[in-house]
Amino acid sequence: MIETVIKGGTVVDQTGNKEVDVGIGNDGNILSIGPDLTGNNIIDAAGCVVAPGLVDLNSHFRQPGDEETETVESGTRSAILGGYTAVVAMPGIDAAVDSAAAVREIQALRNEALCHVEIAGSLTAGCKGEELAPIGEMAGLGVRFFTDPLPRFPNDLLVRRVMEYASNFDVTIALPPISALTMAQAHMHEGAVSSHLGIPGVSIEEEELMTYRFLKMCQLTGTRMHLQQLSSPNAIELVAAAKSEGVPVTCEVSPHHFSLTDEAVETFQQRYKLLPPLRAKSHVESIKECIVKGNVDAIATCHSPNPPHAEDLPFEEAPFGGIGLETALAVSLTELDSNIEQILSLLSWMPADIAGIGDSHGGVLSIGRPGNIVVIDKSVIWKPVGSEMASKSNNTPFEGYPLKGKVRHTIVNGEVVVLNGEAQR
């Protein structure tokens, strides 16, 4: 029998579009797809897009160790808000998970969660750079993805260890190119607004370098990686050439890195304090160009909470991130050019597939799969605020900008975790 029907909307997964119900079962699973369907429960979905949920590679969410800053519950109820059913939780340099013990912990906060937790390892000790962590030990629980979130790669030797060993294993290397030694001693883009700022800057030069770097690597070893965060129109272009090639390599980029530029950090808030940092203007409309000529494979959040005393430091004290999970949607269907097929393939289905989670999250809306579902109201005009969000922390840096569409409904595995834009638990 059909518990729930999400009705008179416009069905759009990686088949194409269709105007049908979808209804979906007690068990979770969707149990009928079709015209005029009844059930016990109506969600209306009329004007609206119905779609894959949406799955994010990037989330931050500082639990266990720091959850005055988030939680795995906080960090999932803005996900679900923001209408994603899965979401890949890194590791961090103050909570490495960089062991079998450390997994299961993560593990164990799972049961907290409002939408699927995948687990990243760390790929070294205490994501220091030194010492290769039990990559092995951690597959054998089920983690498919590893990074170390600023790589500390001393040399090109170590980064050579870090993929052959991991290509013993089921897993993806997930490696963001830029350097935490540089971004110790840099806070923005380095161009001609911190050179007028007069605020150390970071040259898009080195990402390219780094991102040229590890895709040597990919290619002489052939593990699996996925690029993070790129925010150079060049590094994307390489990339783009290396796929051409046969090296096994995927890219994504955050929102704020094809609508935001440097000019932001004029106004010294810490919320456009970004890693990477923001880029020029041109920079922007190039990384624009590279998504509508299909050259990135996902839209990531990097969604990175800060503690609250964070906004009232001085610019250059501040740590860098900002949060993401419930704009990055409206974000994408504001700035980019693109149609809904196309971006919901870079928010859905596509980081799906990197995750490795494509059997249940993203992919087709068919019969017998979980019932893992967004609806999007595309009319919707809105402005984000940072303290009305589900993150314990504020710093979105689409604070008060228009945006265009909204998450109406969210169902995850069948449940209605999202009604209305408001979260049901």
Contents of the next structure:
Amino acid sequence: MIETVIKGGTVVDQTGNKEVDVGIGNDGNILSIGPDLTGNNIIDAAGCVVAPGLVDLNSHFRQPGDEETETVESGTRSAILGGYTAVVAMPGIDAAVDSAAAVREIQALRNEALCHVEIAGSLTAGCKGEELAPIGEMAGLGVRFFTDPLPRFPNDLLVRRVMEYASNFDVTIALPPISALTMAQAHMHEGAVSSHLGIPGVSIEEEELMTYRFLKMCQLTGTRMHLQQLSSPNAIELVAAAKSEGVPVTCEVSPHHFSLTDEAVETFQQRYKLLPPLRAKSHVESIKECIVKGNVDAIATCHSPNPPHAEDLPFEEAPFGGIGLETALAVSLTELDSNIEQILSLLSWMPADIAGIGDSHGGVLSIGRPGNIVVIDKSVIWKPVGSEMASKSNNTPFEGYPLKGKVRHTIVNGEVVVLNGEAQR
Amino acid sequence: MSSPQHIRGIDDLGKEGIIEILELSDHFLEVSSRRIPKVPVLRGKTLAWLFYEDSTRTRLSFEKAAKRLSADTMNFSVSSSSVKKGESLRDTVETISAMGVDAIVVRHKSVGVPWMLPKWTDAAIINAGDGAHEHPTQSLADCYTITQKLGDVSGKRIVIVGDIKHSRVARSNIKAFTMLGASVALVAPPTLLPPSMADWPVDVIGDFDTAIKEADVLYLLRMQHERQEEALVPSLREYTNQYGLTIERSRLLQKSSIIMHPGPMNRGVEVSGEVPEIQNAVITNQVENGVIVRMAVLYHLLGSGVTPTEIQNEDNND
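Alternate state requested, the form predicted together with the partner chain (shown: the form predicted alone):
Okay, now the whole complex, with that chain kicking things off.
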């Protein structure tokens, strides 16, 4: 018996696209795919793209620890409104996930989540870059992704130790090529704008050097690595070259790095203080080309909520980070000269595979698979308003930015959690 | 021109605005030379000092300017106030604003703070220095001093020497000097230059001895001792040898050139200790003119009803 029918849309998945309806059964799995399906609950998808739900590899939910800024519930509500059916929750810089107890605490919070939450563990104890976190113990609890969100490695030896140690487990080491040591003094991209403003910046070459060092360690140890938050076109080229030599590496970029430039910092608003920083216009243009060429594996949000008072802080005293789950798809559709298949591959099935959840997310919409689906209206034109978002934070770098394309419905395990752009829970 | 609402950076004034302040300054120079150098043009106006960074010279200069114009002043002492207890910038500004102020003079170590304040207050904002970004009233004092001593800023070769990278005085001055038609050359160790200067309207000259010969104005910047610890210069001794005013180098200066410094000067660093007295220095003029241009700035933003030529002492005002 078909419970829910997604009717009248164009199904786009890893296998191509076709104009069919999708029927979901009582168990939440896809029961039928074909023309003219009927069921108890008809979801209108006329003129829309029907695709496997999006998967974010880089979300920060601030829980446990800073529930006033974001919770698993508010963060995943933001996710489903953005078309995500699964997110990887990063450990916090101040809230490391570095023990079995910490993993279990977040596993318990999954009850409050509105979509699947995959847990990322910390690589080093307290994310301090000194001692290894118990990677094996956490892997035993199902953790497949390990990261220090702002690495503090004092030297390459620790990176090597982490990667060597992890090679015994079927896990992925995710790292942004950023150093906490460098960023302690920098607040933006080093270039013409930082020079005029007199704000200390970090050069894009720092990212390229760090990328190269991480790639060499990946090659040396053979442990799977996912490079997060690349903002340098050269760094992306380095990754592509390493891949062609068989190095087991993937990489992601964030929507703000292919849409916004460092000139935004001239407004001194916290929402433009991002990590890595917004780069110069020429970098932004080249990043777009790297994506269209196929040298990027995933678009990830780095959804980083900050408390409301953060926007009142002077730029050099403000924390890094902006929210991104509710805008990533629309920014990608608006900014990238890619077809819908490529955009969905970067937002859905490739990140699903990188996160190790390709059996239930991303991939194909086929009979028997869980009903994790997004319905996208590509023609809607809208402008994000931070204060109207489901995230507890308002700090979107896309405030008032004209975007094209919006999520109409999101279905998680067969349940319609977003209907006509409204969260149902 | 219509008055700007704020003076946060040189761009708030533009060339026209700078010229207007310099012209107004002549009137206030005259006022300052009177037997009683005090006029009632800002009577009833309230100014608040909001200094998040230590400042003696700039704050005193503003204080003196305000008193000569008969304005009331409030000092929000950051070091002994609620800010120490964690009060936010926003709460502080909203509190001061609620008491009723016409202008806030703000200094902060973070770039951009003067641009944030109008979100929380209707008062006019005057930037007394934000991080390494801008210090527009220092710049106005410097332009006025150059005009006084050399007749005009336009057409002059101005050589700025020292830590450009961390200097708000340099950033405001480069804008103001070039707006007024001067040509600006910078001399600095490459570690103390901003990382990207392709679009700056200046010449960067590596050799001080070459640059000094061209200078109508030699503008020395303060060199901070911390730069040695940050590995930006090997030692202050080497800095003085390469980028300081030594006796030999001072002989290369044209007779008519003037030497400026925003203060406070590190004797023995920017100027070698062996130079007994700096010939042609106009540093005290810069300080005097600091008060004059700040009077002009305050009048420009807040003054109303009296045209400058009619400015009378209170006791003459019948």
